[in-house]
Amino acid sequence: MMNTPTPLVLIIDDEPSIRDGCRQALEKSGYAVLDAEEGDEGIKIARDAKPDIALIDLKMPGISGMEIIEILSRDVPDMVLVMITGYATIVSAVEAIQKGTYDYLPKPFSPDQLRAVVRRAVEHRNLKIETRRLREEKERMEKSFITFVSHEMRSPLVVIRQYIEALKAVAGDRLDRDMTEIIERCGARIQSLETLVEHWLDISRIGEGSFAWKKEPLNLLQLIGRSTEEMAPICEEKGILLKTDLPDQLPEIFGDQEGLLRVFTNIIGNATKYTPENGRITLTASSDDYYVTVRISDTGTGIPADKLPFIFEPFFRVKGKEERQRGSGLGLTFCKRIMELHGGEIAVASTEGQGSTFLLKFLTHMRSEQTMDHSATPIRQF
């Protein structure tokens, strides 16, 4: 059986009385105990012997419990921080909390009271250890299952494709009505599967950095002209007005022309998958000195209320009864990830059965300069 490591609690306080009273109280709990009675001192210690936890008292003199915490939360960012402090108020447990504390003990406290914030604060550091630890499992297994997709799927589908293409040129009109059928399904089925594969690759190319974008002015108008002029045969073939309510001019944008009709391409698309016949899809613009902002709203059946928060995961989709087609559960991941590449955001506001409404937030063309090659502050949210 393995055992368990002793939590390190390090105690960072000028008062001898509550060093002393604390190291008692938790070394007869199980905890092994450092101390310090300056800010200097524990700052070394925490650096060196990394602690679990370490208590923090607020008012001391030379270095104060601020700066050392803002220190610690820096330097020894698994280290749960607890700020000890006979001065607590609200402002001061606030600032503590935004400056990296977990929670914080008020003065006088009990060694019961003392127990408990430390063994809290083993859990939560436990906790955030756990949840690193599967973010970085989770992260392997992407760059597995990329690698995967890369060598061992990508290629056979596209001699799949070209076998499929030679037997309709072979066959000719020598094959009947339902054989066509079948062969014409395989043939889409195929396209599908390597749509999906190009859509995951993408993705994984604008995390990586590898994505291949230029970076030049656009019209915005013409970018959404392009879009719907691509969509409308999908829309007329299924009944769904496709109409735009646009101003006269937009300010440019910045970024690639290609990757960004992508996005409009994606969300018109899937829009027509929940949208019935008869529906509508509109959209709209407008623009300020910093922003343009796109809506693209459908009078499909929406989307549920807790579905909303996961529809730009990878691989999740919403099924509804108005969908004529299975997708890839990529597409809205990928406007995401290249709205992000932009500088801009996307979100959503939808209610179930009135339909749906995608925003495209961008920087203006002199905007979007400044962000990228000066670091500026990030678009606002929504």
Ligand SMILES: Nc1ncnc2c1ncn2[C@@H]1O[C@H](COP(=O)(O)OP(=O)(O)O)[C@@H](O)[C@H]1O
Second form
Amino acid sequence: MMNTPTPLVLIIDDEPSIRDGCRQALEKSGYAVLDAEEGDEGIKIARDAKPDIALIDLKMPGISGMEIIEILSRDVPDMVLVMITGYATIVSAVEAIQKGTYDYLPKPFSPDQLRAVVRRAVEHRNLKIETRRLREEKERMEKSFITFVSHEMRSPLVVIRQYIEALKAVAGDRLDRDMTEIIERCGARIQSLETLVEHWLDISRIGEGSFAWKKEPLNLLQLIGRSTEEMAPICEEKGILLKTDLPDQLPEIFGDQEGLLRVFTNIIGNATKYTPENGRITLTASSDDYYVTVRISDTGTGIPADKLPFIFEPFFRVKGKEERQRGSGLGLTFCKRIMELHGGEIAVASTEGQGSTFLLKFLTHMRSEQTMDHSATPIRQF
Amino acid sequence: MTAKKRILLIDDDKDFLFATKLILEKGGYEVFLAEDGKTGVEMWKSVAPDLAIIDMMMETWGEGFSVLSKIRAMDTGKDTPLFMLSAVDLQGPYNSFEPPPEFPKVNAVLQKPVKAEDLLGYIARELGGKKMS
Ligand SMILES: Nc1ncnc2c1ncn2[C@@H]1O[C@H](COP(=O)(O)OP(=O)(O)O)[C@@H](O)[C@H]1O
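Now that we've seen the form predicted on its own, could you pull up the form predicted together with the named molecule?
Let us now look at the entire complex, which starts with that chain.
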């Protein structure tokens, strides 16, 4: 809705002299004025006419000013409320502010004071509307950017990989070793670009509340089994020992199987990247009534202490001699967001030169019923 | 000497059509291309292929589905192997498309991009055993 060029002010006060005085002062300064002598009538006018500003006397017979404020800030949220009070105690002022008033006018007041307060209130209202418009615009842009990325960026990547497949099929037997290697490397780089786009999309979707995830009872032992099975070939290829040391049973947790599988494979995948040959990656788990904790330890390069606080940040990567280990810097951000979505936690401990341990903490099924963020929609405070 | 088996490929991405055509021809098939659902259904009638591969994500999501239903509703399409292509676009790489139970029969769902050997393998499984009369 556009601001009307003439701001509309509603005065709710039981004293005729105040209503008349305000009306005169405000009309003289170019405002349009409505008034009501008691609360119910005032609320009705406010709901119908949606004024820009309402001046409300705190102490009136019938419905109290405080109640009016509560109802109006809920029903006509764009309207800016100013209370008129003859006894501005701190307590009542604080209460009124908490309930949504913007400012107050102590009685008695002069026409100039009135105009100054109303002018400020109008500015505040414009700002409020502008802020909301910008926020909506930002959300809309984020949404359309997600759609844009998923359609316009992913399809060319898919097609390029399809061409590489076609090239291998068509010319496979005519290619020498160097050519084959070039093609393989192109394929790998495109795949990692796809992974980056994928992670980025998922992170955006989680942030925006459109990440689709199933909440089902899960057995972490089974999930760990799937993830180690998936990662076994790469560990073998790199000469790293992947082992598990798990209890026979773990309490059920509640969450998204595929999302959590990706958390595990991401962390194990990282461990393989930063662990030298003959190293070890170990998965252990423990539980109590409230939490299941999984630890994924490696005997790799470790992470410098001053870098540790940042490794879950988007695009953060520890630079060093391992520069050839390419990645997006989004893997751990994704893991963290997924864990948060589940009401769980992720943490890391590491000693440079000795290795790193990633800790995943899940609420047990019983607990998660009570506390998990079921909506996946971030709570917006404004 | 048997005639080459015919495959109809329906996808709205020209490059995807071209790349996949190369793979299929390398596999010894005769390939027909359609860039949209309507053309696809018409070509089905005129070409009478031995197998069709249909992209699920053309232009509008429903188009692939409607092509599939139309082909399955025809006498010539009741039993012909039909493959569906799905981009992993729906949500993350692991949540690929699974046809719901009330879907017309689909012989395979292939993920884009599809590896040459996988594609030829799936096709051979469907067409390989059949003797030409
Ligand atoms: N197991 C590990 N050992 C040593 N460093 C690690 C390990 N896991 C993550 N890191 C560091 O954290 C950074 C961020 O990780 P991540 O978000 O997964 O992005 P990337 O795609 O670069 O691996 C990495 O670049 C790496 O420097």
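Just so you know, these numbers come straight off a predicted model, no measurement behind them. Between two forms, the rigid core is defined as the largest C-alpha subset superposing within 1.5 Å. Numbering follows the first chain given and starts at 1.
S.K.: Does residue 81 count as moved between these two forms, where moved means a C-alpha shift of 2 angstroms or more after fitting the rigid core?
M.R.: Comparing the forms between these two forms, which are aligned on their rigid core, residue 81 does shift its C-alpha by 2 Å or more.
S.K.: Quick check: residue 124 between these two forms - does its CA shift reach 2 Å or more after fitting the rigid core?
M.R.: Yes, its C-alpha moves 2 Å or more.
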